[in-house]
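Next up is one chain by itself, shown in structure tokens, the form predicted on its own.
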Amino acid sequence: MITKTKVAIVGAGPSGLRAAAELAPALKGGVLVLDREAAPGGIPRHCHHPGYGIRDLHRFMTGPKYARLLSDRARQAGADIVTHAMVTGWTGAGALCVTSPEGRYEVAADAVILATGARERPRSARRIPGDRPAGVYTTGQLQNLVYLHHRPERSRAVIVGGELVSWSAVLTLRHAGCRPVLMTTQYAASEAYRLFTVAGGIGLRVPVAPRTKVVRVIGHGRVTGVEVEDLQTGQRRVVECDTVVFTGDWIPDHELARSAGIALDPATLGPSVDTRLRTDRDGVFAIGNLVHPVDTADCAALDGAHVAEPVLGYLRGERTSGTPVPLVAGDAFAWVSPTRCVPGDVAPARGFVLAWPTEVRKRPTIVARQGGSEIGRVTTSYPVAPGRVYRIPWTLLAAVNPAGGTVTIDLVR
């Protein structure tokens, strides 16, 4: 069985149920929304904490609420959404084949948009040694237990990273009645916002450990406690708990695109895409977590409404035309996104660049270099920090040369 579609939308997340809410009033019954799991709305449905909705809504609410409310509107707006159906790849065609409780099928598209997400590299990717007991759990996992299956924690956790997920895992541990006893982190303070730090650590009374690894788990049948490093003096602890949470160091889930043969950008590992959200394959776009791991729900979202109008364009037969300039990220960054440029195309979602800081920097200046030569400079009043987007003002690209090859983008020393 075949199912035709103007618009196929793979992921119900913020991203790809904004994507959905903006899209369809413009292809009446041409939006498609697919997702693996039991109800739309992405990771926020298990987040019960508040603070979703800032930037795109312009409210404070909780995880599930926001969920709700995105799928609200994209349904009212007219996007059918399906779930339990889970995307396993492509067809030689190019329709996507999906998998369900009603059996398999394929849904042939005029347009894709990947806005799968990402995910956070659980104990087993780290490379952590150790015995293998239970009670070791990802941000998510622990989420997904407590929220949707009400399955109560134990007493005493530690949280390996200091993130804005990671203050989200110490919420989750509280509302399951387990302390946390220790939050480690490799850098010299937790890399969350300082308000969420110190509201964390007067209020919810988290000992953050900077500088220091969790390099071993301890424990037969349930975790005993975790042995931490001190990455200054190389002295070791051994820290009594039943409960550790692995969070941050965030992965693409980009396993549909890798299959579908589209460019992954080395540093992100997701789609490499330009300031339209376009991949090298044509009429596939990528939103969202998926190509820059990992901002905030809200801004996921924004990378929704932003993709709207490009695909619009796609449907009406509109290209770009213009050789892309690679973009890439200096020592001074783990990545940047968009990966790739156009000169005189649009600017990216919200006017940034995106990247993801490897020091930290109280007023940055950061410099784009093309060719050898410096081709814009900016200075913000805000810091750069590892463990958080950093949101580069788009003039720092002004004067990209078409022809000048890759553009570099570090911060001045």
Second form
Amino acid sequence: MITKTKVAIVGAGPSGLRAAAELAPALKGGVLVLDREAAPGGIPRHCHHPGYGIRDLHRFMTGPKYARLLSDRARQAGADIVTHAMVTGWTGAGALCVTSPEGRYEVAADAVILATGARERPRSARRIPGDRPAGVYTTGQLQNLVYLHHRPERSRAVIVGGELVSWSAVLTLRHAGCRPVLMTTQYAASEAYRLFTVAGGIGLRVPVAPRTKVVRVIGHGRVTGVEVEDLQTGQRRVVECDTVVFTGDWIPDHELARSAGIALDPATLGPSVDTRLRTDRDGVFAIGNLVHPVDTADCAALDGAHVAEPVLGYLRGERTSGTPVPLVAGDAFAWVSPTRCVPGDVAPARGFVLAWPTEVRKRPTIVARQGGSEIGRVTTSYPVAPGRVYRIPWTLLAAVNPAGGTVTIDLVR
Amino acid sequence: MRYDVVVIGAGLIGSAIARELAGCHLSVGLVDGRSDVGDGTSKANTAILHTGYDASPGTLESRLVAEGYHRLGEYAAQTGIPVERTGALLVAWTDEEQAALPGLADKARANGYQATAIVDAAAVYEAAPHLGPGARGGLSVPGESIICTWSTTIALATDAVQRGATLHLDTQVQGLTRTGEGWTLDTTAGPLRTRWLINAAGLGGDTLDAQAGYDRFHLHPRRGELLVFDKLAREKVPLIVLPVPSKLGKGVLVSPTIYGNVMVGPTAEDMTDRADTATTEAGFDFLLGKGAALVPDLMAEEVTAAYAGLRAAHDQTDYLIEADADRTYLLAGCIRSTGLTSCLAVAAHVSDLLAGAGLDVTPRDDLPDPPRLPNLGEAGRRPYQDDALIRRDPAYGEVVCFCERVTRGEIRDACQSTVPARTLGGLRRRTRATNGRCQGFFCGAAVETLLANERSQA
Ligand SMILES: Cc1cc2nc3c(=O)[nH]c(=O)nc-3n(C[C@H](O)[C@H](O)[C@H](O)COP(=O)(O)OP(=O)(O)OC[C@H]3O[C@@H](n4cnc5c(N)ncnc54)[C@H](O)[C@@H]3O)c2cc1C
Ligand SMILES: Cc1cc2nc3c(=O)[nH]c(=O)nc-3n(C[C@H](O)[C@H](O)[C@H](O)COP(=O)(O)OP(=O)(O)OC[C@H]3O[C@@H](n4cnc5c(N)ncnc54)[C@H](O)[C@@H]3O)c2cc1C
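Beyond the form predicted on its own, can we have the form predicted together with its partner chain?
Let's see the whole complex now, leading with the same chain.
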């Protein structure tokens, strides 16, 4: 069976839902959103703390409420949202293969938007040895357990990672009656902490061990402890716990992009996109945390708003010419996004290049270099810090030379 | 009641033996201390169906591996145990290793395996384009195959139960007493009585053998750690790549897995603790180093899982399979590195020994058909791909574990089968649920809930 649609959106998270809401009015009946979960909403479905909707809706609400609101808006706009519909691959002709309880079918679309999000690396992908006991989670799994499946957790938790999401894990553990006994982070200080506590208005007193890492998981049956190494002294100690949560350390869910042969960016590991969020495959766009692992939900949603015009333009048959210039991160950033730009083309979503910092600066100055010479410089009034996205004004790249080759974006030290 | 035969150990070996004997006019008990069949060494190996090309010629192991290769190949086709005939390539990286290839080809012939061929470096890179630089040449072993070790034990144990054997899980044997013409087993689930006792207890074999009054072999665990890489790496490793064996052992291989991943391992570390299946920093470093040299492109891929298995290393030069007719006791021991391949041949050999000891092992003529297992192999058709099946039962269209594409129908079936999943580990081995790249980020909670619901109904 083949279903035809103008636009197919894979993923009903904030980015996919917002894209659907923007596109549906212009493409009456032509927007189909597919999601493999039982309900639309993506990750916010299981984040029961407030912290959603700030930049896109100018409100402050919990994840489930936000997920419902975005789904309602997409539906009201006329988008068709199908859940329990997993896209498992592509046909030779570029249609999507879908498995659902109604059967197996194909979706042939004039344009496809990939909005499949990102996941946290589990313990194995972080290559942490030791026993393989129960009680070791990612934040995603923990929240699913606690909020969607109502399973009681235990009493002493170690949280690995000092990103925004790590504090979300703390809230979830508190809700489940489990005491976070230690947060380990490889960074010098958890800057994310400040932002989060201000935003949430909550005092989260958790002992943080900066510049440490978990090197071993201990326990038969249930976890009984982790071994923690001080990265400066090399000293190790065992911290007793019955729950370990591996937080952050994101990787895009890029399987569909990769299996289509769409070029990935080696730093984000998501599809390489330009300022219109186009991949290198004609008619395939990529948005949300799939292209920037990981930003907040409001910004993922605003990607969805941003991609609408390029998609409509593509459907109208508009094709832009011009060779894209690659954008790459210098040492101070793990990645930048978008990863390509055609000089003179539209600005990226919200007018920012996103970057994932590895260092802390209060008033950072960012420099862009092309072919060894500086082509732009900006200073921001807001800090740069590991564990959350840093937003670089697009003016930094105003002087990109179309023929000048790769642009490197870095901190001035 | 007294059994005619009790088999201790529901790993590959014990399950195969129980299946064989349950096909005769005998009452059979299959006993294991764990909560599932195949939960010991049999769940954590490299899962290669060996041709036996590199065994020591003339040994019992050489004969049973070669025979088991064919028997299990046929049984797999009947029951749906997934097998992929990938072939293997033994790669020489030094002059010394290259010089050893003709000797290995001779050894293969002495083991009755004729199909090896010595190939040059160009052929090596044609077969394995992502191999690291420096290969001098190789020996191709086209018959080496990959198989699902979990499905194998489950098929054998299911077959045994369908043929009338009684499965006693969570039944650790703590003592053996010779009583009259047979044995009384002192177990954590109460006493069991039997005429014949078969020791197929893997790493527990020497302890039980001593309890039965013998002193003939000693085991120690030899840990083998393995790294499993993401499915997206699978195309980089189209076949099994083996090193030339040295005095230190068989070495580290890189191989596709039947579930569509890539595996690097195993290490070989002599241990004392028979329960220590932890992975180690040293093991990770060693395997990542080996992997980087063998297939450099692999290093850009994510590690999906890491695990360790314990081989039952021993002080013998061959399998130790002996029947004592006077004391109605049989030992199937020292089956260290090839027991997956040989299990069905071991079972047939055990049956012959028992016949020689006077037990009637005439096959029954009313045997049920062998079980059909759900396909866990990535190369075969899985329920999520089967439109007709989904239309008959929509539960097969509801994907629960997204990374491994396991449906609610499969999870339900695994919990309701003849030898059902009773733990998360058991469910993983029957369905692959939560084994994938997210390790439960998306589905872990949902899978646990489904399992709990099914268990409470059972
Ligand atoms: C624990 C935690 C706490 C957080 N807290 C906050 C917060 O307080 N405030 C905030 O702003 N942000 C927060 N975030 C981040 C926020 O949730 C994400 O930025 C946001 O969900 C990203 O949206 P997305 O659309 O890119 O992807 P996702 O929300 O991940 O959605 C992707 C969707 O794609 C679907 N999908 C994937 N592959 C397929 C396929 N093959 N077929 C069909 N469907 C598919 C998935 O089922 C999913 O529904 C948090 C994240 C986590 C994990
Ligand atoms: C790293 C590694 C790689 C390998 N690779 C391969 C390969 O590629 N191909 C191949 O053919 N073979 C391979 N093998 C070998 C193969 O896995 C073993 O030969 C096989 O699993 C042995 O099966 P078993 O039934 O003897 O042992 P086990 O699976 O260990 O079963 C023994 C059972 O006995 C039970 N038991 C023990 N003591 C007691 C007691 N007192 N009371 C009750 N129950 C008891 C245990 O719980 C256990 O379940 C490998 C092994 C390892 C470790």
